[in-house]
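Below, in structure tokens: the form predicted alone, a single chain.
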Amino acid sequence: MARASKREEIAQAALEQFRVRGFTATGISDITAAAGAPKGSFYNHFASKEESALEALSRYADGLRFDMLDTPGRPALERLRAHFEFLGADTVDNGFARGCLAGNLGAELADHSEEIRSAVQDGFQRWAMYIRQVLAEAQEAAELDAALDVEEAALFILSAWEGTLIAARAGKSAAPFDAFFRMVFDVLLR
């Protein structure tokens, strides 16, 4: 009788381990132990730890709730704020132990893995595009100053968010989130 595939469990465990421990500190044995799978089964599904990190990035992006940014019937800036509140709550609810996987892998591996660097860059460009679309919609609805360069603002907001996550995790404090929301929504996007 054939054994059931453990790919799903291994892929999900890799995502969680990379979010909590980082790429370098996570071993294959950490991933398989968290998945409840034999160590050798990892290589039945992934050619390398790097390949599993690429899968983890894709899964992480699926959980970022980009759908919140285009929910009909809600003002654009409210949707943008709700998106970042959702992401911030995840960090706080997990005891500041998990940040943005894309930011973490980008900082850790951009100089060492072209494939991961490229995937992280693509992910950030996609996220900035969603933010840019929301800002443009807010301008069209006269919720936002028409003179604001939405492309630059989207890049700034995303970059500020990534820094906020690092500061919140380093200080084990929600204060950086409070500063982010005040500066972005009460100053920049007012």
The other form holds:
Protein chains: 2
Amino acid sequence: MARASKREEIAQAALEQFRVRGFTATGISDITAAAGAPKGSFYNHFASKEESALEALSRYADGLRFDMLDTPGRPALERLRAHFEFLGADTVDNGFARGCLAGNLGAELADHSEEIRSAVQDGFQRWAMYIRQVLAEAQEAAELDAALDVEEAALFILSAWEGTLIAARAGKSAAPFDAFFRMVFDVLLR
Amino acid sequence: MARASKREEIAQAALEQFRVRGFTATGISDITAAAGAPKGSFYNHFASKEESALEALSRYADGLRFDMLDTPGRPALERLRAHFEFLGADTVDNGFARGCLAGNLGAELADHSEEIRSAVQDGFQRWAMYIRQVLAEAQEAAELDAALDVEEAALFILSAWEGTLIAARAGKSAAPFDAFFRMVFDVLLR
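If the structure you just shared is the form predicted alone, then what does the corresponding form predicted in complex with another copy of the chain look like?
Complete assembly follows, chain above in first position.
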């Protein structure tokens, strides 16, 4: 039991450190220090920093609240907007810092770690599928132009979101979020 | 003269190494080795790795060919499309690797280096201004809905581009580029 709990603490600390520092800048000792564990204990639970990043990605995805997208009771496009407002609040509340772990690890490691690249891609695919389903529901409810290619739109909206987070962090500003919501909901999905 | 030329070689090697490896993963010795220079010589020309990254950003921006955007003779939206096709070809030709140095340094360092964050932000602002001017020209030529807020549209298109590069690298795929061109030019700017 104690062992399982220490693994949990190290895994959570790794997620937090990767979000704050990025992958390469995070040392194993940053993770174990944040978890209040001896440095050597990291390798009792993870084979490598890369393995802990794969688990961090999975834990991060669990916090993206995809369930907000497929909970009925609100119009589909309202749910999509609420999803991105929820995600944006995390970056705003952190002083326009951190952004999206999947996008950050993708930008930093896609060219260098095949395992992390593949995990980021799987996460993007799953996320885009949820967005596509919401857009298809909006089309069925005649909330959205039936001619829109919802697969391409979903992929594009997700890419736009990832870039919006980088621009908001670079500018320490909400302007990129405002532009995202205006252009996606008032123009692209009008 | 020899000294100026060595500085040039180190500056170009730094740009290349930051594009290939990212900032934190690039060691001074990676830069000097790529430049064929002794490691200690780096500090004859740059006070820090950060200073060389600021120069790399400036050199990178010089290669973005903003002049393609304001050369008359083609319809404004055609110029905008050609600009992004030119930039996308760089990532495709590199096997869906590298992406945009400004976006990559922004994602990696916006929360950690005020100088690099500020330089990335200046680069984004300048780039968005060029895009906004092309969109305004398109409106004047009645190529584009006069009701579109070109300032927000420019910011959004730039964010979408940055995210598209990450998605293309994560998926080693042109699908995010296809979605970008379809959604921006056939839907947003129709």
